[in-house]
Each structure stands twice: as structure tokens, then as C-alpha cells.
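The chain that follows stands alone, in the form predicted alone, written as C-alpha cells.
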Amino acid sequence: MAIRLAIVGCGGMGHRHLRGLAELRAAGISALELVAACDPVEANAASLAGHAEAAFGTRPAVAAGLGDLHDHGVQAIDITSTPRTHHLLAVEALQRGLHVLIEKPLALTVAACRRIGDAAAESPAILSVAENYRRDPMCRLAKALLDSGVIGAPRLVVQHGVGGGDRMAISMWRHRREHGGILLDVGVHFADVLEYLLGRIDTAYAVTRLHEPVRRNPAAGAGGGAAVDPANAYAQWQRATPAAFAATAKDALYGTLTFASGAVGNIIQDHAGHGAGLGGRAVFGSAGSMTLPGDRSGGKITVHYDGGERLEGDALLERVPEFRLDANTAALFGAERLGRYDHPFPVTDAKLLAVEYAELADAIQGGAAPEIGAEQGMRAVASYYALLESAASGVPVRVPDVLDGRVDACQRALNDSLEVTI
């Protein structure tokens, strides 16, 4: 019998997740049935319900809050709201015995993450964090290659991204301090992927900047220009956003990480870069180096050795003969072993969201723990806050000190507004 699901938060991310459900249906993996669209803004919930009806032939109920879901027999919820509400919704759902899939970041601060973790520990329900970067088939292959020793012992990882100028990054809230800001929203992806590939992050040092105090939205108004919307899911909200607005959250970070393994990381996350953009992830080891493609791009991994030798794409599969994607990912991407893939970004995005849904259903039906639960979800938040806390204090910061609340200066105002403490 299908698991009865509600999407909670019906803005752009909720509409993206709906496409993930459609990908599940198309792949013949239909363990979830969408029965409710939940959002305090009725127009958002109605929009998602209308898209669901077009995709599935039945219209889910429209609800304003979790208390309205009981009458619809909801068993699991997918939290796709803005991060400020994550801890409130997740804690309430877990206390009601509802299974939870929750978008990253797990919560806006480490203290709020801990609230969710405590609720999950006391609930029989499943909690799974929807972190899609590590679930990319190319990231899975990179992990297998690193574990096989294809470049020897990892010594350095470089994570660089520069671009964006003064344009709005999808939504206005991503540029506001009270919502955590763009550095946290994007940075938890990187913290999770780097820990997935190289193990636990120990310490962090960084400086941050607010380069662009005014952000511009080219899609504003009915006659606005093209939306900055790679997932094709946010245009209706971008048109309702002002053409220019004050940005209060830092938009650039330049930092250094150390890992428990002894490896070192260099991270540049600059969302205000002008001119030529820069982006990439590479790992340098004792026997070679590995250049990874852009996240969710399907591009080839390339391994370089001294003397100019290089391997890429399908040739790398020969180095990891036991490598297999899990059954759900293989069904969605068309093969158990992939050296690359080629889909438009919205399709890839939907397929990876479908993987998250399929894993949730498997965990509910089979009892296995999801890959990313409260602990790793909180570690991703704490690891990135270690960089932000270092920037605030001017000294290196240990991740364990952020996890236990001994270092929290740049989270205090958020914690006060959220009314949470560790």
C-alpha cells in the first residue's frame, strides 16, 4: 500500500519536489502517494495541488498547517519550506508520529538542529535529510574511486565557486541575515559533500564579506526579464519580488578546512563575483589528482597522474569493478554503472529528488536507517558554521565546539529569534 505523503511548503522548492514524485512514477517506483499540499499561503498550496493534478490525475487536498493533515490520513511529510520553519515543522511532525523528509539545511542553527535531533530520538518515525549533491551518480563514483585509492591518500581538496555579480540568487530570503543567508544555504551542500568524500571536518578558518549590499532581480514585475531559475520552478515568485532590495547576509567566504584524516581543504564561495566565473572541485592525493564535474551536471570525472597520463569517464569504471549505484538511482538514471550522463538540469534535479523520496519510502517500509539522518544533517550545518564563526572571531574554530554550543557568537541573534538554545 502506498505511503500517504504531504508536501509542506509549496513555493519553488515544493514544486521542484513534486517533479521528483513524477520521476518516481515514470520509473515505476510509486511507493508514495501525494494526498495533501500544505502551506499557510493558500495560493501556494493551490498552485502545487493544481500541478499535482495535472501530473497524476488526482488533486491533493489543500491544507494550511500540520494540524489539518490528520483528516487526510497523512503518514509522511516532505518539508520544503524556508529554513526558519524547519525545526518547528519537523519537531511537531515527529511528535505526531509522522515520517519526515526535510530539505537542507536541517535547520537554521545548530541549536535548532539539536531540537530536531532530540525529537527524532524520541519518535518511532523516520527522519531523512534531503541532501541531493552526494546522491549524484558522479559523486557516488568519485567516492568509490577515492576509497579505491585511485589517487592515493587525499591531501588537499579545492572547492571554488565565484560568480553571480549583484543578481538575486533565486529568492530574496537567501540574501537576508534572519534567514541564514546564501553562504549557509549553499555552503551546507559543500560541507556535506566534502565530509562524504573525505571524512569529518575538524577545524575551519575563514573570512567573509558582504560585497553587494543591494541585490537586483531582473525578473521583477509582469514585464520583467528572464528569471535566474535553472530549475524552472521559481519564476512566479521572482516576478513578485522587488527589482532591487537590501541584502543583509554576507555573500562571500574564503576559507581553509582541516579534516580528521589530515587532509586540508581550500574553499572559496563568492556569490558576488563579476567578470569571468570560476567553479570546480578537485582532490589532490599522494599518487594523482581528481577533477570532479559540476554538481548535477553529469560531466566526466578526470584523474591525472604525473607524466601527463589521464583517465576519465567510462575508463575510470575499470578501476572500480565492484562499483554499483543503488537500485533506485540505477532505475532513475538508466544504469548501475555510469561514467557520465546527459540530461537537462531540471530533469537531473527531479531525478535526484526522486532518489531522496525512494530512499524515504524504503526506510519506512523496510526499517533501514536513511543515509542522512539528524546527526549528519547537524554536522553539515555545524561544519559550515565553523567557517562563519571563525570569520566572526578571527581565529580557527573546531567543529566539536560548534556542535556543543561552546562557539555560537554568529548564531546567537538567530537563536534568540527562533527561541532555541543548546
Ligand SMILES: NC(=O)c1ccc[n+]([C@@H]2O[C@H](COP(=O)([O-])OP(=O)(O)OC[C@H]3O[C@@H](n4cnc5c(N)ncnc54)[C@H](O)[C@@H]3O)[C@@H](O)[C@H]2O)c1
Given for the second form:
Amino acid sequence: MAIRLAIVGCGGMGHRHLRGLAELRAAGISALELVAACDPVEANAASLAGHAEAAFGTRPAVAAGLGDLHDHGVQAIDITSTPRTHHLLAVEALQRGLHVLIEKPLALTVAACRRIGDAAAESPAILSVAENYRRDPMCRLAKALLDSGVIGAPRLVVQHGVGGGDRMAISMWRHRREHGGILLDVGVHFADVLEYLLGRIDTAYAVTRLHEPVRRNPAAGAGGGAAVDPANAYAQWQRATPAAFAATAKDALYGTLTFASGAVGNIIQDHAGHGAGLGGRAVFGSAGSMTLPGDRSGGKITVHYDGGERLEGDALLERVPEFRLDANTAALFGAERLGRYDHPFPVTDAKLLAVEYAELADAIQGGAAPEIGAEQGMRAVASYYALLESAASGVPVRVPDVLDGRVDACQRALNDSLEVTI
Ligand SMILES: NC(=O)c1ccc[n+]([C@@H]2O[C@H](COP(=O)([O-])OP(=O)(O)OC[C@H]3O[C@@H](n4cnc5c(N)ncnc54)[C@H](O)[C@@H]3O)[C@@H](O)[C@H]2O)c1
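Now show me the form predicted together with the ligand; what you just gave was the form predicted alone.
Zooming out: every chain and molecule, the one shown earlier first.
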């Protein structure tokens, strides 16, 4: 019997997750059945229900809140709402015994993450965090290669992104302090993926800036131009967003990380860059270096050695003969071993979201625990907050101090507004 699912939060990511469900179905994995679309904004829930009907032939119920889901026999929810609501929805669902897949960040602050962790610990239900970057087959291969010692012992990782100018990044809330801002929204992916590749982050030091206090939305109005719209899922909301608005959240971070392994990280995350952009992730080790492709691009990994020797793409698979993608990823991407792939971004996006759904279904049906539970979800949030806390205090910050709430100055206003404490 398929697990009865509700998508909770029917904005851009909710609609993208729906495509993930369709991709899952297309791959012959029908473990989940969408029975409800839940959002306090009825038009958003109705929009998702309409798309679901077009994809699956049956229209899920439209619901305004978790209390309305009981009538529809919902067993699992997929939280794709704005981060301020994550802890409220996840805690209520876990207390009701509903399984939860939840978008990153696990919650808006570490204290709010703890609420979810506590509820998960007391509930028989499954909690899985939807971190899609590490589930990219190229990220899986990079991890296998690093673990095999292909570049020796990792010493340095650089994580760079500069661009965006004064354009709105997808939606207005991403530029508002009370929603955590664009730095947390994107940076939590990086914290998770860097810990996945290199192990635990221990300390952080950063400076942050708000470079662009006014953001422009070129998609405003009926005849609006194109805005940043990953997977073409946000146009209806971007049209209704003002052409210009005040940004209150910091939009650039320049930082240093240290890992428990001794490796060092350099992170530049500047969402306000003008002129030539910059982007990339690379790891430098004691025997060589590795350049990783853009997340979800399917591009090739390249390994470089002294003297100019280089290995890339499928040739790298020979260095990790044991490497296999998990069964769900292999079914969705078409092979157990991939040195690159080539799909339009919306297709790749849907496949990775499908992997998350398949893993949730496996966990519910008695398989292994989900890869990212509350603990790692919280670690990613805390590791990133270590950077933000350091920027607020001007001194390096230890991740354990952020995890246990000893350092929380820059989260205090958010915690007060959410009414959570550690
Ligand atoms: N993994 C990724 O690549 C990725 C990409 C984009 C967004 N996200 C994450 O997905 C989440 C949603 O982002 P988005 O871009 O879709 O935002 P969005 O603004 O497009 O959509 C959010 C939706 O949540 C709804 N909502 C608000 N409060 C709610 C509540 N109490 N119950 C149910 N629904 C509620 C809103 O009405 C809206 O429809 C965020 O956590 C974001 O970080 C992840």
C-alpha cells in the first residue's frame, strides 16, 4: 500500500517536490500517494492540487493546516514551507505520529532545531531532512574519491560564489532578517555538503555585509522580465512581488572554517556581486587537487596532479572500483556508476527530490534510517550559524558552543520572535 502523503507548503519548492513525486512514479517507484496539498494560502494549495491532478489523474484534497489532514488518512508530510514555520509544523506532525520529510534549513535557529530533535526523539515516526546537494551523483562520486585518497589528505576546501548584483534572489523573504536571509538559506547547503565531504566543522570566523539594501525584482507585474527562478517554479509569485523592496538581511559572507580533520575551509558567499561572477568548489590535498562541478549540473569532476597530469569524468570511476550509487539514485539517474550526467536543470532537480522521497518511503517501510536526521540537520544549521555568530561578535566561534546555545547572540532576536530557547 502506498504511503499517504501531504505536501505542506505549496509555493515554489512545494511545486518542485511535486515534480519529484512525478519523477518517482515515472521511474516505477510508487511508494507514495499524494492525498493532500496543505497551505494557509488557499490559492497556493489549489495550484499544487491542480498540477497534481494533471500529473497523476487524481486531485489531492486542499487543506489549510495540519489539523485538516486527519480526515484524509495522511501518514507522512513533506514540509516545504518557509523556514520560520518548520519547527512548528514538524513538532506538531511528529507528536501526531506523522512521518516527516523536511526541507532545509531544518529550522530557522539552533534552538528551533532542538525542538524538532526533541520531538523526533520522542516519536516513533521518521524524520528526514531534504538536503539535495549531497545526494547529487557527482557529490557521491566526489566523496568516494576523497575517501579513496585520490588527492591524498584534504588540506583545504574552497567554496566560492559571487554574483546576483541587486536582483531579488527568488523571493522577497530571502532578503528579510526575520526569515534568516539568503546567507542561511543557501549557506546551510554548503555547511551540509562540506561536512559530508570533509567531516565535522569545528570552528568558524567570518565577516558579513549587507551590500544591497534595496533589491530589484525584474519579474514584477504582468509584463515583467525574468527573475532568478530555479526550475521555472516561481513566476506566479514573482509577478506579484514589488519591483523594488528593502532588504534587511545580510547578503555577503567571507569566512574561514576549520574541520576536525585539520583541514581548513575558505568560503565566499556573496549574493550581491556585480561584474564578472565567480563560483566553484575545490579541494586541495597532500597529493593533488579536485575541482567539483556546480551542484546539480552533472558536470565532470577533475582531479589534478603535480606536473599537469589530470583525470576527469568516467576515467575517475576506475579509481573507485567499489563505488555504487544507492538503488534509488541508480534507478532515477539510469546507472549505478556515473562520471557525469546531462539533464536539463528541472529534470535533475526533480530526480534528486525523488531520491529524497524514495529514501523516506524506504525508511517508513522498514529500511535503514534516513541519511540526514535531526542531528545532522541541526549540525548544518549550527555550523553555518557559527559563521554568522562570529561575524556578529568579531571573534572565531566553536560549533559546539553554537550547538549547546552558549553562543547565540545573532539568533536571539529570531528565537524571541519564534518563542524558542535552548
Ligand atoms: N533544497 C533546495 O534546493 C531548496 C530550494 C528552494 C527552497 N528550499 C526550501 O524550501 C522551503 C520553501 O521555500 P520556497 O522557495 O518554496 O518558498 P515559497 O515562498 O515559494 O513557498 C513557501 C510556501 O509556504 C507556505 N506557508 C507559509 N506558512 C505555512 C504554514 N504554516 N503551513 C503550510 N504552508 C505555509 C506559503 O504560503 C508558501 O506557499 C524553504 O525552507 C527553502 O529553504 C530548498
